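Okay, so here's just one chain, in structure tokens, the form predicted alone.
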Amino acid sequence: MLTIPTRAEVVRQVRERGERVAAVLPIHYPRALLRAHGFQPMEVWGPPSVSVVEGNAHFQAYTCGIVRNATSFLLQGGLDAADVIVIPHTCDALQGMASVLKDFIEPRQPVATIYLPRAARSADRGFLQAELHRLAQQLAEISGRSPSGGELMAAIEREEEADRELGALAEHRSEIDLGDRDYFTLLRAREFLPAESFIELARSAPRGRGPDRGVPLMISGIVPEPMDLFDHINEMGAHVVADDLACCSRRLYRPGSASDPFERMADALLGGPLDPTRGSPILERARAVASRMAQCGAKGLLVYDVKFCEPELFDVPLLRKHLTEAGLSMLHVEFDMTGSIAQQTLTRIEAFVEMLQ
């Protein structure tokens, strides 16, 4: 059994080494830019035991589950250990979070932003790589650190070996030995600690053979909220052997080559797997998905999505259809941000699985 230290213990952790911490929002940011100047990263999922009241004052009831509860979470005091707030232009929704924060409800802490580009030609990277030089000198006037080239492209590396870490958890689920809760537990403690504690976390997984239980099947979406998703599952007679989902396989960044530290962490952010967020082509990601199923051996893929998740539905209709072209079976729900997933959710899950058996 795997020992995995709470967000509170990083925080602590990261104060007794004098460094800084900082909220961040979904999905696609340069880590190594925050730990190079000082910050570590602990990213906002939700969470999804939140009450939503204060968020609802700020956004419409048809706003992404993940942008009511963070934002609700903020005023409550939830963030209260951050020293800076980074959201990314992920969505429309996120986008408008941190309008709100910026211009209404004003929080402590220093709210920085980064554009993320929706292609990959020479423009988007020069944009981006401007971006991310942006966000550096905001970083900078926080901290009081100005990292040189050479701390800037160890952390870089640092990154780079934990996400090899991450992505052969992922190639070789069959042979870790974990229950699919712990697993994805596992997957998921990427999202706040420290690269060099999550690479040592990752190489100590016990190795075997993996479980077995039942229908195998493959994930998508956003995040898995809450975790006790996976227990039903298991009780439903189904395993999950493979996931696209954004909080873990959709960030297995391919390292980079270049020189120039902000060169790299462009090409790193731009040459991801394919993802809605990013813009990628419906039919690549489709063939992509059909071609992990086939090689992890899912019966069908569940599409697990936060309700309201405007990129991530734009994908669903074309994604079933060839899907459904390749023989592949694909359930798509959605689901509110909450503590608890909705009995009528858990039904539909378990005739999917029953007609896979």
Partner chain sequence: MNPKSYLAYTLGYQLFGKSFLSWQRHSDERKLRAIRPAPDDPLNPPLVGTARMKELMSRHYLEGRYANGVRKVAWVTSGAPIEVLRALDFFLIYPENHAALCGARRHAEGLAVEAENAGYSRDICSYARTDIGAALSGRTPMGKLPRPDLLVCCTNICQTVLYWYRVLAAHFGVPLYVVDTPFLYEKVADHQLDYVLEQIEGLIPVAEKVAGRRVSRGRLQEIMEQGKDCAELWLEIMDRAQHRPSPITAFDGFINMGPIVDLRGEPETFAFYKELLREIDRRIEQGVGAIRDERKRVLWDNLPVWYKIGKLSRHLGAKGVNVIVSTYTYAWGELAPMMDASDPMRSAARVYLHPILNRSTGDKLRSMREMVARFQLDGAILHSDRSCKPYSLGQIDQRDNLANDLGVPAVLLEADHNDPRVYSDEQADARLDAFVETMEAA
Second form
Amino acid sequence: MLTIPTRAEVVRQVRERGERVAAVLPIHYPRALLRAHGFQPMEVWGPPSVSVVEGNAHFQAYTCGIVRNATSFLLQGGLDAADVIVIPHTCDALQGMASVLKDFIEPRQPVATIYLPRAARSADRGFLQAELHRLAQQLAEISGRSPSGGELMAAIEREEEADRELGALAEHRSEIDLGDRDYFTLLRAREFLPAESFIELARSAPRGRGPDRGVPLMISGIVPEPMDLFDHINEMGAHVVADDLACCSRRLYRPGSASDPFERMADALLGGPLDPTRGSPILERARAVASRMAQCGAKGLLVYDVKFCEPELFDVPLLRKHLTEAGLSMLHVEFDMTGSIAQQTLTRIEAFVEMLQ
Amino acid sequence: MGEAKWIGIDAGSTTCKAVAVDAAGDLIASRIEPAHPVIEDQAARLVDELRAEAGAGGEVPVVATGYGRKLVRGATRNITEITCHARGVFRALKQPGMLVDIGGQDTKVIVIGPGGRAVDFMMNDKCAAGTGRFLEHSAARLSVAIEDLGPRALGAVGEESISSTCTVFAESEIISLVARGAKVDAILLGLHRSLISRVVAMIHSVGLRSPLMLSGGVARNLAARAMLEQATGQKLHLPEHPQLMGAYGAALVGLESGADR
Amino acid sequence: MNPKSYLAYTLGYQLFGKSFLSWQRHSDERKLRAIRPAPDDPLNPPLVGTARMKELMSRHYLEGRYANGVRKVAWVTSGAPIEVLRALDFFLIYPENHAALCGARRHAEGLAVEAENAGYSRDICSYARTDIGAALSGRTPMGKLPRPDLLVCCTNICQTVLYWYRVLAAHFGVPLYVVDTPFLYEKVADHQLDYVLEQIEGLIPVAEKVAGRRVSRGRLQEIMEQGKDCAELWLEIMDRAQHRPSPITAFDGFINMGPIVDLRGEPETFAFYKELLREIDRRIEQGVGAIRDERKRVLWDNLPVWYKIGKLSRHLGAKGVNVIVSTYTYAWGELAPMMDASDPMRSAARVYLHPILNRSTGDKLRSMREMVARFQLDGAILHSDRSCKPYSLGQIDQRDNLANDLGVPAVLLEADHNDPRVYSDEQADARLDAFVETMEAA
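Switching conditions: you have the form predicted alone, so give me the form predicted together with the partner chain.
All chains and molecules follow, beginning with the one already shown.
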């Protein structure tokens, strides 16, 4: 069994080191830039079990649950430990959240945004580098710390190493001797642990023969909340052999080679795995998912989407069509960002597992 | 008629069904009742009744399905409605194809492959539009008995279009139609149309296949049947006991598992 | 160019089609002039100029039927930098406008169902569902849409278009060019301008390759000038609503905005709006308002509810409420001052970064507050549009600010721009009636 520090413990350690905390919303952002400026990123993907009264006072009921819950969480004091709130421009919902925070809610912490280009042409690279410089300046103003090029490069290399460890965990799922829930808890520790702690943790994960029970599934979507999902899946007689989750495998950035730190960070963000929020062509993505499923022996793809997630929804029909043609099955279900999963949703997943048995 | 070998219980949201099968897999006894809030007790009672009616005096193993399946005490297994409906209808109609099951809370479209396995399926989202509840709710609002819904809709002169598929919105639409003096039967016809359009969308998103089969409580509704045939251009095949197919399938799954007694 | 297509184009569109539509316009004009509204109709007779709008739009879609094989076709988002494409003589289809026409003509639901049947969720924008349904089924009330040779998507209105155009790219198997416009949380920065400029420049070789010809910078400048003229004229029309009683309603704006979106910069568009402005000015001279008894003047925020335009204008008109201006129609004119034909590319970059949908929620509130003052408004209806997240997110705070800080009664109207199935007349009417009562008590 692994011992993973809690978020509260990490906050304490960060404070003891004289550093700050950045609350970061999904999905892609330059971790190394934050670290080098003295901020430990702590990601906010919901969280699922908060009352959404406060969020509903600012956002309509048809708004993504991540936005409504995160807003509630902030207003309930859940992000009090943070010194800055970073909101990447991931989608229209997070755009709205960042804008409402800056213009209306005006939290105690400054709100920093970052715009991520939807393609990877030379114009996009150039822009993202400039955007990273702008963010760097904003972070420096908040923390009073301007890292040297060398310090920045050291932070980048540390994050690249952590990504390599994450990649190894994802690649060799079958050799990690952890149940699904523990395994994904480990992957998701990357959301709040400093890179060096994550590297250590990942290396200490028990190797051997991984769980090999029941129907092998691959899971796709933004975030698997609540994590009870994995217990349910196991009880139904299935297990998860690979993921295409925004919080996990869609962030396996390749290590860069550029010597300029900003160029290197921009390349990593733009060259990451295929992701609908980054504008990846649908068929290319469908082919990648199918080949990953074949590689790890997954019989079915469970697309587990947070309700109202347009970037995910647009891909569903063509993804399904492509997988069906490849002889693979797919189930698409949606969940509200709450503490429990609707019985009906579980029934559908269970029927899917029965179908694949 | 042989003695009961397996019992299937389908604990649904509106009704609770129980079926006993003999060694040949034939349906030899059944019960259907409105769902009781305490599912455990109701299921136990129905099992006892079937055992008394068709059992050989000893224990008869039980397979449970339906949304209350995990609350049925003493069940050997619990299996989802999707697998059970596919199995039950396949046995009753002896053909693969596409099954539409319109129940109280869920509507399912299931592609049944050779051997009676579900090979693909689609289920309505959380909203009640496109389920039996939509009609039931609206019928209550119009003070029409559920069994009269179909015949009255079929006998309607003219049709009032119901634009909302949302159960709550449709209710306010009904009230204003009534206030404007619209005929109840014409409103009923519009409600059926709205329901069927939602079901047809699900059929198409899986991909229409022949033969098209129908089960669930709404299968008894003549207007829904006629409209579904019209909208899909397919003749509907109905099992003899459309409401019992989930429970029947559950019993069959038990029988096929071979782990009896 | 394909000779057979060219022949069909000449006969069907140039010779027969245009004359028929012109004849139809004359007949429509006669009918519009003859309208004597019923004594209980709260609205004054409609604008006769609308007949010309119908002719322009019908002609555009008619040409579209014959365009493949004759002109290169690009499908573009409403905020795409089309100057380059126009300079290369592309025929342009605006799927959003097509979807809106389907919505106004009550065809959107049937087409959306086609997309839903193919697995596109009902939580996807109803414009996208309408158009994807049209592409999948080949059905459209406009007869037939030409296949695209190129897709150009600009994210200055939403990210939805990016996802939607990827579906179109997969469906048609044609190149997709994305012009990505960073959202302006704050004032525009140089690196944002440079980025958009570089992408608009980058569109030139892509479009030239498809068109098989080179773009002339002189022509580009000319097109920019025409675009600016049209936008200024449109703005002038919108601004006529400052008169009391207002000679136009926001609904008139919705109905007549097709040409400023689809045919902006075309000489005929300019002529049409010139004529429309003359008609509006005659109303002002005669002291005629768009509604008979204008007691309250109101702002509309967000897209229209296309399938309820007539119903809403009558329902509100009967209560003496004139919805005179909207942030949405205004968006097609308000950037005219930014257009600078002497520096066409850089000014295009600036303009395409600044649509209301690409500006912050606070900036949108400032725009609304300015409109309240300039048009002397008594209230605001904020259409909370389930299908348009970037326009709608922020409205709860914007409404609170208008109502509480500015003291202007404001209401959130829950609806959807193109999907009638999520609209409830009863709920909407109740909400609007309560809003009118609040204005009357204020």
